[in-house]
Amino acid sequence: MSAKMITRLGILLSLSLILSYLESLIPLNVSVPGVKMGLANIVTMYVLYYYGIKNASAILILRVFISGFLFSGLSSVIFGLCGGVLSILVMYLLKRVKSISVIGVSIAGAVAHNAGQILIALIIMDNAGVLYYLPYLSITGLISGMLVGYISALLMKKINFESQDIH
């Protein structure tokens, strides 16, 4: 990997951490735990589309670890990794389907992220009661996925890369 690529990915990781921090400052008054807007996922979407699954996964994992330890804690890292890994896999697979838009990929990723978090909560807590939150998290995932997808689509449309600079 070239120094230019490492620099770009480092800047994108920094941007995702800034968005994650800014999001932590916005109070969301909802009674469902785990609800977030997912603004840092704008960067994840961008990296997935322009730099591939390996780089997007690396950015996601590094962001979850760093932001978790800086802003929230170990449980946030565990839940973020489980949701993030499922999310990135779903987005990667759906991105390959030409008829699915960036917004559709983002929505599926957000819903998958919430499903991954519910799955790990189910394993950790060994209590099926956490499934109660799944419909609510799916609705918030749909909304936040549309927002992130729309912003990501606009960003990708506005930024014009030459093909040799992308890969």
Second form
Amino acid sequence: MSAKMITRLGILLSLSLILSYLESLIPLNVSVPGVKMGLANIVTMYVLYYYGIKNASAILILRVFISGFLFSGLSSVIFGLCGGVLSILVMYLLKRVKSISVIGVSIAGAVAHNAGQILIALIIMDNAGVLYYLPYLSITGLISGMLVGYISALLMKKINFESQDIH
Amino acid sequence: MKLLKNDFISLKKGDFIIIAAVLLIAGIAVLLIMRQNSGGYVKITSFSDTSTYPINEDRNIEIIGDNGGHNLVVISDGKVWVKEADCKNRICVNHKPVYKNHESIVCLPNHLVVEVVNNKSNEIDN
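Got the form predicted on its own; could you also share the form predicted in complex with its partner chain?
Everything in the complex follows now, all chains and molecules, and the chain you saw is the first one.
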């Protein structure tokens, strides 16, 4: 991995951390836990599209660990990891489908993220009651995924010159 | 709108499939939750005794209450209601059919309580 690449990924990681922090500053008055905008997913999507799944996973996992320990706590690391890994796998698979755009990939990723969190809550709490959050979290995932997907698409369109010297 | 028209940003066919799939998942989850909310059994507590019946089996239950009072409880289509009663105020007969967990119909003069419960036993559900 070239120094240029390492620098770029480092900058992108700090950008995703800033976005996580920014997000934690904006209170969303929703009674359902786990509802968030997922702004950091903009970076994940960008890296996934231009630098591949390995780099995207590295940035995602590092971001979850650092932002978890800086801004929230261990439990958010566990939840974030489970949601994030599932989300990136889904996004990686759907990205290969020609008829799905960045927005569709983002929506699926957001919903997969929420589903992963519900899954880990199901395992940790051993209570099927958390399934009650599924409809709320899939709808909010749909909305936030659309938003994030649109921003990502916009960004990728503007910054696509970068892809040429990497691939 | 110029941005929306761009090829890279406009929604493609696959995107609509994904949106539909998400909405479908949410819908199915809502349906499952609603089904879980409707109780599974009907507990009828009369002056003399208590008995429990499954709410999904249609049946008519004749109850002889306190002071020879008489009620006819009907379970049908997953709902339960009091069809006939010889009490004066007729509150139980005019009550709409109940089907959700913890909903109940009470006939005070005949000491009758019809309640929708989750479990067959009297355990307190969490």
